[in-house]
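The chain below stands alone and is given in structure tokens; this is the form predicted alone.
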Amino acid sequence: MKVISELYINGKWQTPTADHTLTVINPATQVPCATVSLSNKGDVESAILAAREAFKGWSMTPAKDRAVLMNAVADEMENRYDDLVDAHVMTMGCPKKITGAFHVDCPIEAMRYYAKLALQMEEVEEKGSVLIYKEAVGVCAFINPWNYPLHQLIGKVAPALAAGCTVVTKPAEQTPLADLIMAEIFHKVGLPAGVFNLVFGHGSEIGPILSGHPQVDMVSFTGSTVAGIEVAKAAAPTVKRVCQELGGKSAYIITEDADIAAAVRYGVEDVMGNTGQTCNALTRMLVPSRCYQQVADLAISIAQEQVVGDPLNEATTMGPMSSKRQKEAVLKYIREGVAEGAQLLVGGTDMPGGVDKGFYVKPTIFSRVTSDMVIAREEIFGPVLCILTYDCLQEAIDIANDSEYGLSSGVFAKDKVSALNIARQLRAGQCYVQGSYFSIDAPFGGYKQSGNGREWGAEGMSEYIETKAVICG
């Protein structure tokens, strides 16, 4: 069982100042993997301390040299691949065959994506008599997810560092290896000290710290909009940037000439990837009413085609939730959608075969959704899919856009003129067109209660930076 005793803070491994210590359980086995000494307000302050005063000389070194040690961190993490990958296996499950394609390859790119971007810092746009300049924004505290850590930490560092900011990051409870190895790696390739600094803690102790201290300049939030409210309201008094990527129940159309059987595989499998531990899933299927039987009957076989148990198994394409309290929470979601009236094609709340411990939840698809259903407006962050269905183009529009929520969304048309014509009128932060799959060039973020500001490209970066005009006499 892996010990964290020390967290890493100004350049230094060290002994948190409370003796207070958390359980990481291994969802597959549900048997301790991990103890991490949590972090009190003293070492908070201490780590945001040191990450104002290493903004002073960070800030103002050359973009080609902090592109240099950027690319050094991308390098040490290809040498750390495995350990990478067997932090994702150990706390979330996620199936061994899979999790560097699902968590560790797009981190390693992105460092190096930002890395490129880094050399924008040092561009100056003239105006006539003005200058233009980009500097860093500050401080940033980042408070990171549990269903993507490793690629959500790096969404965050990567273009922070690029930009010149400096970094206090907590990692979700269940799932603290990642950035343990990330601290290492930061250490080892020279990171100036206070450039990153890492704390553990519960959330909700943590997360009002970070976000309301007066020398933070940006908190940068991933989780429920329950949660990010909170942290919108702790930022509101010292008037901070804040970036929030929050919930999402995103709309999936797909059109009667489209190619039904390659729309519904991708549908499915879009869903089930990640155990449904994925915000952007398309988790409201949206399908033509003439053509809803051909739907259904794919979905039940794709869906059937998972093979869920043992991460380390060569086979098992599906793990378990990250948590006993995240099945819990689906489990209640699916018998909430069959008291609800909605019809259970597949899965269900009963152990998946073969397994007979670990957090596991079968693949469950719903047929006969309606809009007002709870299953069809919440999101369930589970391998659960709602298929709903429309009579007309307009109607799959305006059920798409009739929620709360806005993350992304998708689109499989005739083609790709004509989904992208649908895709323009859905009122979300992204849309993936005739089985797209993400890019670390597209901005990643929502409309509505999705949240605010935007994650990945270089609108992603640009979250990390200030603008600064000069006048000239």
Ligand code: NAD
Contents of the next structure:
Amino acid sequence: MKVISELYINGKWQTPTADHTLTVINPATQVPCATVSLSNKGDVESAILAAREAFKGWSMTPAKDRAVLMNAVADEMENRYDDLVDAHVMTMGCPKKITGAFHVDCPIEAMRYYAKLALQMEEVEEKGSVLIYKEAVGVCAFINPWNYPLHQLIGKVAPALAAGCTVVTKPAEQTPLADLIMAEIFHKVGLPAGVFNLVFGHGSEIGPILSGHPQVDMVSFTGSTVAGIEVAKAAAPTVKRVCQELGGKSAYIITEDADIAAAVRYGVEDVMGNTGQTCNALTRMLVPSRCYQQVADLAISIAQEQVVGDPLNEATTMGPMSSKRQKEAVLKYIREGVAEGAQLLVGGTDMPGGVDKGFYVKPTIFSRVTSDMVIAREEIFGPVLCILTYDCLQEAIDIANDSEYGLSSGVFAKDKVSALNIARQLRAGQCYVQGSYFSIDAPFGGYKQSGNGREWGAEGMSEYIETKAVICG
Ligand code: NAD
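Having seen the form predicted alone, please provide the structure of the form predicted together with nicotinamide-adenine-dinucleotide (NAD).
What follows is the whole complex; the chain from before opens it.
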């Protein structure tokens, strides 16, 4: 069992001043896999003050030197690739064979991507007598969820370091290992002391300290909408910049003239990936009434292709839910869907065949779902797909937009041109057209209650930049 007994503050490994620990459970075996010593208020404040002190030097370090260090971090992430994979397998139950592709490759690419963008920080725009500079926002506090631990961390840290910001980060309680490895990597490559600081703790306890501290200039939060609102409230009195990356209930429109087989396969696999614990999963599939039976038959057979089980087994495509709490939340929604009158096409609340322990949930598909049902409105965050039907395209667009969320969306139509016409009418921060996948170049973030910031792409770095105008006489 891994024992994490130290925090990483001001370039040093430090024992927390409090004597509280939490236990991390391997969700596939239900056996403890790590203990973590938790930070108290004093530890968090030391980390913030270290970041404040380090900001003076790091923000003034030439961008090319910051880029050199960031590329060294990427090299070291490659050296620690297997450790990063194991961290996800152990704490999330992600199938080992696909963990690198799902969780590690993109963060390494992102470190190099933002190292390149760092150089743009030194571009000065001249408009007559006005000079416009880009400057770093300052000390940033990061609070992350457990569903893509490394991806979420690097999506914030890489653009922040590139811009010249310093960082205090708090991972989710369930997934501290990837962050720990990253702290070891930053230490090894010689990132200056205080530029990256790592604390551990419960969100409800140390989250408000990070969000409310007057020496923090910006807080970037990824997680549930409920906690995101708390973060924004705590940050308001000090007028911090707040970036919220929150939940979703994304719609996916399949048109009658689309390649139905390809469209349904893409949609079902999208929802089942990462055991359904993906904020931008296309969990509401909207299909023409006339194609319903064809879609239902295809969806059942694609869900049944999933191999649910031991993450260490090469054939496994779907592991357990990340925690007992998450499994119980998903089962509650499945029971609710049945009670609301949706038709359970496949899956349900029983343990999948072949496993007798672990927080597993069967790949589950509901049809005959209507927009007013709880399972169509709330984020389930598990391998549960809802199929809704529509009679005309405008009805599909209206159903898609009838949500408090607006994180992502998808369209599979006859061709790209028809799909783009629909995509522009969907109120969501992203739209995946004709079966496309995540791109590091694509700004990622929500409309409505899915959030207000952007990560990834050049826009993801803008979040960490202040604009200074110097007007010359
Ligand atoms: P969560 O909100 O419970 O926890 C996320 C993080 O917030 C954890 O580190 C937790 O400790 C912390 N936290 C909890 N209460 C807090 C508070 N009052 N103040 C400050 N921090 C607090 O969410 P979760 O269950 O870990 O993650 C799942 C949610 O995250 C889903 O809703 C999912 O859609 C969302 N998510 C969004 C994105 C995105 O980019 N939009 C990406 C991944 C996950």
